[in-house]
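A single chain comes next, written as structure tokens; it is the form predicted alone.
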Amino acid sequence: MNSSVENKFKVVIVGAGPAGIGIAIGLAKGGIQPIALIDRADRIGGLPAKYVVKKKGIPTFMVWTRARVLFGQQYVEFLQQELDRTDTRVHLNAQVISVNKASKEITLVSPDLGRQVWKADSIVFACGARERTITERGWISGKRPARVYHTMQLLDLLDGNACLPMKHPVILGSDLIAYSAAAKLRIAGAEDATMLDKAPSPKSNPAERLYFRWWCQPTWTSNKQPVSIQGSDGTKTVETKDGRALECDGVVVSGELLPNSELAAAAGLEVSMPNRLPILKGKSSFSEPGWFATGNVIGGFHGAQWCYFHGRKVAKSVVDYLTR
């Protein structure tokens, strides 16, 4: 199993979102093969793939090169067409469980492959980012009753299961992700959300807020103090330190992204704490030769097309490393 020629690659890419797809396409155009692209999800595309095309839906992914706003699913279909023109080996439902820095090996498990060890000349992390948990945010407390969701969970309910989990929402957060969640809730049948954040003004920029006014007009509330979620069987209120009680039947904890850098840290690569940012040279390569990162795993909040083109850019660095 460990010595199989089929499990040896020039490059293994962990993460099949826009950044991972971008680097796979860039490597193929640079003449690099064989390439393996793996993801623990059951489809490529990462977060954009969850924004499906549906009647009365909201396109939220700006494609600057085409001056169009698309549904995430539409953008992923375009990326799929580009990826299909390469010889990249794509494996989905595959979970990386360990990484060896010295030998450039990864151990993965999946229903189709079982447990395998893959070896590569270079490994790229395109693992994206996730929202901070309530505990990690540090300013949200309370009884933690039912109907408290992160944005990904909300998307699964709204788009994946056609389920409206709340009608009177409070959204904790105010960036682009939060406004997208508010709009999706509104067109699904909920009232306009009350949006609360510690920032003095919404983190989403004016152009983004203006765009989402077509679908929702959330009530903005700035609150610099901690808040408490209250309720017994379900969420009833979000209470602030100054005595306000925002009535609701559900809460969405949105935004505040953290890089998914756990695999890099487990491999012994340099990752700063507590922000979990990979420590990179030239914004793409680790100090250990042959290890790279691309997309939102490097930190910040970037759109799908930015991540795709960043992957294409990092591909050039990987090609230079492999051909040096």
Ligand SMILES: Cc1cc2nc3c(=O)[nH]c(=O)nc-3n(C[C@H](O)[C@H](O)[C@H](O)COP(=O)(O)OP(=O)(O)OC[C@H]3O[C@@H](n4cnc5c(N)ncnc54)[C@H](O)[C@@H]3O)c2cc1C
Second form
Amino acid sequence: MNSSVENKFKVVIVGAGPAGIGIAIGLAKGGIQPIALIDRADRIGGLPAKYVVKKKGIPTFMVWTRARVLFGQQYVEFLQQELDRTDTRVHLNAQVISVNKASKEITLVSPDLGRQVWKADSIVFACGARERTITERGWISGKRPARVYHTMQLLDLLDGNACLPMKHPVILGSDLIAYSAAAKLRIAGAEDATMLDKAPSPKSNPAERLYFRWWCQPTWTSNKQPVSIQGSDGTKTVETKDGRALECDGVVVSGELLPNSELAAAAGLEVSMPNRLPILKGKSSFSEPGWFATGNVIGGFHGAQWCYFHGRKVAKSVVDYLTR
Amino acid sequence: MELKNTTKSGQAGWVRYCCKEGDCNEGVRFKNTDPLNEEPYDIAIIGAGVVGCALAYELSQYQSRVILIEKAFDVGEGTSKANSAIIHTGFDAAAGSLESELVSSASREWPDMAQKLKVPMVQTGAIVLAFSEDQQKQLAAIQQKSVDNGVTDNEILDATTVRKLEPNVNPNVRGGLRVPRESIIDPFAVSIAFAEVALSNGTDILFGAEVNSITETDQSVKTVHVNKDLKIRCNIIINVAGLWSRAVADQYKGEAFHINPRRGQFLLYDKTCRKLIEHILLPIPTKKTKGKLIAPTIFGNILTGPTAEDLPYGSNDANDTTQEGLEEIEASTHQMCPSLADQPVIAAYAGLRCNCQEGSYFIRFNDMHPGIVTVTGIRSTGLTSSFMLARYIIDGMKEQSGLNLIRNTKAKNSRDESSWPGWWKPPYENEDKLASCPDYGKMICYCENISSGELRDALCSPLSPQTTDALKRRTRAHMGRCQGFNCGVPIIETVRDHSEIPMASVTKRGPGSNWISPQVQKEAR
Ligand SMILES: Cc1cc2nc3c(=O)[nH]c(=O)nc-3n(C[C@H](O)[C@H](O)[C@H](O)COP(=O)(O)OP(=O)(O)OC[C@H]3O[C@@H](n4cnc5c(N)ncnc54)[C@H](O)[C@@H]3O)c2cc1C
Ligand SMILES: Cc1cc2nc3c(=O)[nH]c(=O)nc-3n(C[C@H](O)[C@H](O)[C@H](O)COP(=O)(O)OP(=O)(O)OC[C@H]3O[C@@H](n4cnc5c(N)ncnc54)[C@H](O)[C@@H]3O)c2cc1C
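Switching from the form predicted alone: structure of the form predicted together with this ligand?
Up next: the whole complex, starting with the chain shown before.
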């Protein structure tokens, strides 16, 4: 069933979030084809696609060029329009399960295509990032009750299912994403969250906090010591070493992104551990020629628009590499 | 004692869950019309840990009517889900003990048993590492102990050989003792497989069923009271309730024994570092502790631990991880294998050993009453010994309770080929399977590459999971490096849709552990 599928490309892009779309557009403008843009989700847009446009919702995707703040989905519409001006093939529901450094091949699995091995002259990782798990943070231990969530799960519940999972949240983490989680919960009907982080003051900057003050006013708790999550069935408290017990009926372990660099690492491309940061020249190319990374997979926190433009910029390096 | 042998040969048992309407799939919810109070059961097993499940499996090879009673919402929800997942040879057991005998005979049969049960198992071998001259001298004594335990296929290695076999151990290593048959296994699948086979042979299984009193203990037909409203009548009771065996034994005033939990915490490393080690790496045990090991897992991770913390009597739900505990593990295992220090840890967990002050493998037939069996103190080796222990118990009941058992020649002792878990034999590698069912190509768990087809298969398996944890233990979805960031909610939705229950009723491990807080429901009303 797979023989009819094209299996050789100039460029294969893993991930169709802002960065992957940015690079696809940049490559199309540079006259490179054929390209394959692959995503395991059922739609393009990556993380922003999870932020549904809602009447009583909160826009968080900053588009500084136009001095606007948008809902994620509005931003994805913009990306879709840009992409439609090119004739890039997008393959959705397709998970890239491995890449081969020596042969420059990727293996993907999808319900429509089955299992495919595709070859390319250049391969770009635009796989985005996920949040650090409890244990990865190094200061959270305790039990493993129900209702300890990451922000993505919160989005899937609040926006995807119109379902509020907790009334009295504790948020562990204090960056921009943590604040957006606090705001989303508040708007959906939860109480203002208690926000706790192992930091002297919140990690998000004052301008961001000012923006979120409009929607929510979480109680900030600074904490130098480790904490533990308690509750034998559902989450009950977050306990600190100095004897405080923050009562809650759910916890969101929020923010602190780690790059989705495991495909690259498994293939033997250079990735530094334990922080999973791809080792890149000029924030975009691996030492192995023809392998690139763009968007949040390069490490750190970057907004959607930044990732899109990063993709556009890295496209130039890929074009240079291919036409050299 | 003659059993009624009421099993209609070839007929499968039933599985039911005790809970409120709407809390689980209506088709498997226990209703009062379900047949509990007709003919008494021959045997009631209290506790569906790996020992209870193995007992059900072994008993199902005979003509007998058995019920397995478990308070949790799945098998193996107690100590059996949080251990080192090693099939021991028993090389370091106390020679001549019952434990040593059962572990060593089980370990020889495990390769065959794992094939029958379709449980992934790999013989990696273990190396006991010596890092000082003093430790090096102890290797000979450990080797002698191993030989005394009947484990003769071992060898003492010099430092060069150890470094060649395990290039990432601390270069200060002085030597080691290699025990080739130590193996790693999927610990969850063991309980599940035993229970599934028993079920297909006619064993009934009741979940969400907490035994809270036992009456008519001296009659030939005894009554087990469950959840304060159900009565199960039976001839023989086997108490294999692990940490809770004392509480259950109190219900029939069994012989005195004392249990305290001994906690073992673990750290789990990302698959990216699996290639760092080949063998299970063990330190030289001290008088106080066996020490902390570094072991590959069958799933492709590395695990380190466990701690050994004696907790007060009764702290049976203290399966917390603690900062101190995790740091203690890191300190000693990083010393053994320094490269681990740079590797990403993805999760931590803890299990509670059932530590019996009167000694391990504390077993009483006719415990103060004819037909009541107490099995406790299965502390550190129950996963390995499980089915041999079950056979030992059955033999004991034959001898000491005059139990007369007849083989059921129609009984199955294995699971079907299709029972191999998808993570072990990925459906996406099988072109025909993938072509025939596109769901095997739709990934839900991105870290472990688990498809919606595999989730569906698990949900349709004989011991159909009703909770997200039960689904996770069968498929590995949610067990990868992102710990549910991506697949958490899709898994909740999958259970909701399959069980036909509202989102608010989906639980992590049974009623009370709802994914949607009951406080949201209450205040919305
Ligand atoms: C919880 C959370 C909240 C955030 N909130 C904001 C916000 O409010 N405002 C903001 O500006 N930024 C926010 N960010 C930052 C966000 O990551 C960026 O805005 C932007 O989405 C990054 O773009 P990207 O293309 O690098 O990655 P992503 O948007 O994450 O896209 C990566 C894509 O790659 C796909 N993919 C990954 N691996 C594979 C594979 N193996 N095979 C196939 N497909 C694959 C994924 O499905 C995904 O669609 C948030 C991030 C997180 C994690
Ligand atoms: C840290 C650690 C590491 C280990 N490593 C290994 C190893 O590598 N290899 C190995 O072979 N073994 C190992 N073990 C030991 C092994 O895990 C145990 O011996 C085994 O799981 C014990 O099984 P069980 O069935 O006796 O107990 P459990 O699994 O605890 O089962 C008892 C069951 O009874 C149920 N129950 C209790 N009370 C009631 C009631 N009133 N009514 C109904 N049901 C009830 C409970 O819910 C539970 O499911 C380890 C243990 C620990 C803690």
